[in-house]
Amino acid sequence: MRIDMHCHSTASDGTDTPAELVRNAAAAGLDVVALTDHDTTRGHAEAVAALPQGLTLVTGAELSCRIDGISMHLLAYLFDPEEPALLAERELVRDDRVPRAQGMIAKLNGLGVPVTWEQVKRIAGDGSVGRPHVASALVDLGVVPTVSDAFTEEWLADGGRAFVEKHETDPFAAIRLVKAAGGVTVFAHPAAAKRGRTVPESAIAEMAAAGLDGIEVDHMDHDADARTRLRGLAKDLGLLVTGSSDYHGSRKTVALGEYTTDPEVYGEITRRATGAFPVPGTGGA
């Protein structure tokens, strides 16, 4: 059983539509795929409608959080998308994305980069605009060779020359909100140091005590040493260990199913969730 618990569509900053994502997941030999767009569940209905037979969809979102000045992402699975408090917080984060992107564009213009809001908006399409769309514009302009190369201190990384903060949820509040909505929480790519400062293990321990369910260990941004360290931390804290591609379509080089989650861990996630249930494919539209 092959399970990928972290994927993005055009509902946020991926390049596959939700329908394309689930079809590509089936073609890649996956049995389960999670749709976890940034701070939105807008792609879920399209993904469900197109879900091929034999593929199960886990609905979720990747929540933007910040602790002690450090940005982090919290994967939320199988929560009730209409729960009012969590919905209001997601909308607050999403609403701040446009002025943030415009602020980054202004900083880039000040650095001599001729990126425009129209260009970034065109790249984002119907998705929630974010840093990867600005990064894609830098690639299109020949400023950097790849999207990943834009996430450096020279450009868009946390604290970088063109970085602009946005509203991000306190992770302890996010854990409470997701739990109240019947969901399960996993700290996404906690050792992805190239993205900026990482959250200390002491803070992860505090999150575990507050109800965090797991940490994402097998990820393209974690080397072998980081994975070994995170597995030990998860064991010490009693946290679930997941693996995921963090697929963004052509925006990243990672393939669907390149990293996967153990079926027993997936089973435990579904057992803990009460807000929603995995959706089995019936053939798709």
Ligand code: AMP
Given for the second form:
Amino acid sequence: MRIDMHCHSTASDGTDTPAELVRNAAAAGLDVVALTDHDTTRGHAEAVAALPQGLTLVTGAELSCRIDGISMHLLAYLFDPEEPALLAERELVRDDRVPRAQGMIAKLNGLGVPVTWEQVKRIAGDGSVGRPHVASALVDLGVVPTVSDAFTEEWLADGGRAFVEKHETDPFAAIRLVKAAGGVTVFAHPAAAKRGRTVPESAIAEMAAAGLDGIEVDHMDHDADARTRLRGLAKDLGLLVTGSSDYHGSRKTVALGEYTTDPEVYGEITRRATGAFPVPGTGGA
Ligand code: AMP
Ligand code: ZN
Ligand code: FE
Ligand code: FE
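Can I get the form predicted in complex with the named molecule as well, since the one above is the form predicted alone?
Expanding to the full complex; the earlier chain stays at the top.
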């Protein structure tokens, strides 16, 4: 069983449509793929409709959170997408991404970069708009050579010259909301230092005590030392350990299934979830 628990589509800042994503996941030899777009479940229906035989879809989202001024991502799996309190919080975060992107564009204009909201909007389509879309516009304008080169102090990194904060949920509130909606939570790439300050282990311990289910350990942004340390922490705190690609199509270099999750951990996640169930593929459209 090959299981990839963290992927993005055009419903947020990935470049595969949800239908393309599930077809590519099957072609990559995956048995299970999770669709975890930033702050939205909007891609799920299309992914289900296109789901190939032999591939199982785990529905989810990657929730934008902040603790003590540090941004962090919380993967939420198999929650009830209609549960009103979690739905309202997702909408709040997702909707705030629009004025926030416009604020970053204004800052870029102030720095002499002629990027426009129309241009970024065209790139984002109806997806949850984020910095990678703005970064793609900067690549198109020849300001930076690649999307990842836009994530520097000079441009869009946390605290960078053109950075603007968005509304982000307190992770303890997010854990409570996801649980109340029948879902399971995994702290995404907790040691991804190149993205900015990381959350201290003491706070991860508090989250574990508050019901966090797991941490993502095998991820491209974690080196061998970070993985060893996180595995030890998970053991101490009784947390599940996952691995995943965090695939974004052509906006990142990582391949689908490049990192995977142990089938036993996947089984435990599905046993804990009561809000939704994994969807087996029936052939697709
Ligand atoms: P946002 O949610 O709009 O703040 O954008 C955050 C997203 O930008 C993350 O989920 C990643 O997909 C991407 N990102 C963050 N840091 C980097 C980086 N250093 N290089 C490339 N992409 C990044
Ligand atoms: Zn992303
Ligand atoms: Fe993330
Ligand atoms: Fe992600």
